[in-house]
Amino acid sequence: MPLKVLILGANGFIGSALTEAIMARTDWQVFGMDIADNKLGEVLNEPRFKFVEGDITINREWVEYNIRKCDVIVPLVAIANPSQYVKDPLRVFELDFEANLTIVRLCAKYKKRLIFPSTSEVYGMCPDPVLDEQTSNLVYGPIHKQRWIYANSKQLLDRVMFAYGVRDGLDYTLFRPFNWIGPRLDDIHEAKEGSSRVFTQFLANVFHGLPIRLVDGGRQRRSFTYIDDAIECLLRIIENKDGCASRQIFNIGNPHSDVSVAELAKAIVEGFRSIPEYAHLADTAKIETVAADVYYGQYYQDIQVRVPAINAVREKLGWVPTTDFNTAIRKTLQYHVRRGDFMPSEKG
């Protein structure tokens, strides 16, 4: 019987790219619920592909009764953003903390398969030159700096469903996404300076003649994912071989794509560059600083490194990256310009 998934948040980033890959590469039949679902595309229309528009804070009744019918239960509904996390905090915890928690209590009640996402936040500011699943202890700043409610909230649902694993044999395996970019993460032409995520504010402000700004000089570094590697190891997760993924933790991410910030600013205005009708915008581009207290405010703090120790997705599923950071940059690029997101009536 071909496997029956259930995708609450199919309209994201991540889960409309599952979807996707789960349409065009196995028989899977996915159940998939968002606030909207202009990010699923011909999706829609697959007869394997049943959505419906709804809240998972809202829609409980239908939520529990498709836990209750799938065989894997994917809940990527979160809000996943810095400024959020400064700006509201209480928001941040009830939607990624509470509504995930009644999500984990369903799976554990009826005895389904979970796959959760984590995230690389929960390491916090860890000293660890390379983060691992099993040995790096998780750092997070004073009270006042309200950034680490997201990560807390992500930690403290590991350590509930691990506890579930281990008094109620819970199967569940916990993701944790380093910097995953590619299409769809963010919308170029509604990316707001903080409210963005960092790859796509990049890609809005070269595309619209705004300066690049610079947070603390851009002195961080990420270790950026493409989205298609990214969603290769979920699918291996999803299929779970001889139970090779069931109550694990797996960092997804690229360590070899480790770069600062600034770096990443660079190589977007390079990217540009190499497209012939949009070179003129890397011309015009320019690249600023500003201190992270003007830019997200006073209860921010940032991480400075995050590499992930990728051996156990590597041993377990077989798994490494594929594509290199400027490789992801230069597909991303050519995705914006195949739908014409980048028309020339808009050029400055």
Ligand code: UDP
Contents of the next structure:
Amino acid sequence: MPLKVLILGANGFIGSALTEAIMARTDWQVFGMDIADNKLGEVLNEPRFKFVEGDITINREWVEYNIRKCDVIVPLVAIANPSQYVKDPLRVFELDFEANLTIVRLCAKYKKRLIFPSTSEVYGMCPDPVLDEQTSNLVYGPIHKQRWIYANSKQLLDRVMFAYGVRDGLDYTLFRPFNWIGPRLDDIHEAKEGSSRVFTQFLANVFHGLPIRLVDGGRQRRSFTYIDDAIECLLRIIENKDGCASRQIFNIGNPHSDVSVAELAKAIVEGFRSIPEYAHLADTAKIETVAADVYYGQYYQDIQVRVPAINAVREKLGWVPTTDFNTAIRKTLQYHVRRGDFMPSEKG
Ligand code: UDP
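The form predicted together with uridine-5'-diphosphate (UDP) is what I need now, so please give it after the form predicted on its own.
Every chain and every other molecule in the complex is listed next, the one we just looked at coming first.
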């Protein structure tokens, strides 16, 4: 019998890319729910993909029924954008923590394999130069820095799943995305500041002729990871050959793409320059600096370095990232060229 995979949040950045890859490369069936379907496109026509448009917090019976029916549960419904952590922390808690705790409990009840997105943000301001799943401490700021509600929510869920694993043998894998980037991360047509994570925000600003704004000068660093590499890793986790991913925690990131936000801005402008259809946008692109409290408000606190240790994924799954940072930028821009986004119309 082919594997049955339940993906909650199938229309998200990770969910849509994962569903496409499963359809293209496996014989698995996917059951999906999301509040929208705009990122799914052609894959909606696949007979092995059963999609229902709806809210997981309302369609509780459908969710429970499908958890019982499926072999592997991948709950991806969450808010994962720092500007939302400071603007609407309680909604982050209700969705990312409370709604997902219900799913975790159902997986424990029905003894289902659970593949859950933790986050690179759980490490918070840990001073380790390389963040290790087994040895790094999880370090957060004071309570009034509301940014940390997301990391705290995810951390507590990590601990809940770990405890279910120890006590009841829950078969889980926790994965921690390190700034995954690529097409459909956020809406490129939405230019409003704070609507996207930094990669899409910078692309959108160049497309819309707005200045790229470096928070506090852009010295903070991230390890940007191309979505196709990350999805390859997730497929190996779902496949779980000989139980290699069971009750494991995996950083999924590219330590070789550790760059500052200022370097990201420059590389994005150069990416535009290297593509004939978009080269004119590079000439007019501007980069400026903005203070963090002006950009995000008083409840924000930044993270300065975030480099993943990837020994665990390499050893257990044989996975290493293969797409370098500049290729990731170019591939994303080529995706927008193919779709005709922001191209001058032929009629002029
Ligand atoms: N950032 C920035 N300009 C923007 C948006 C974000 O300089 O227009 C910075 C932000 O302060 C953070 C980094 O980019 O240090 C990454 O932000 P992102 O939203 O991708 O999320 P994070 O990696 O912090 O979870």
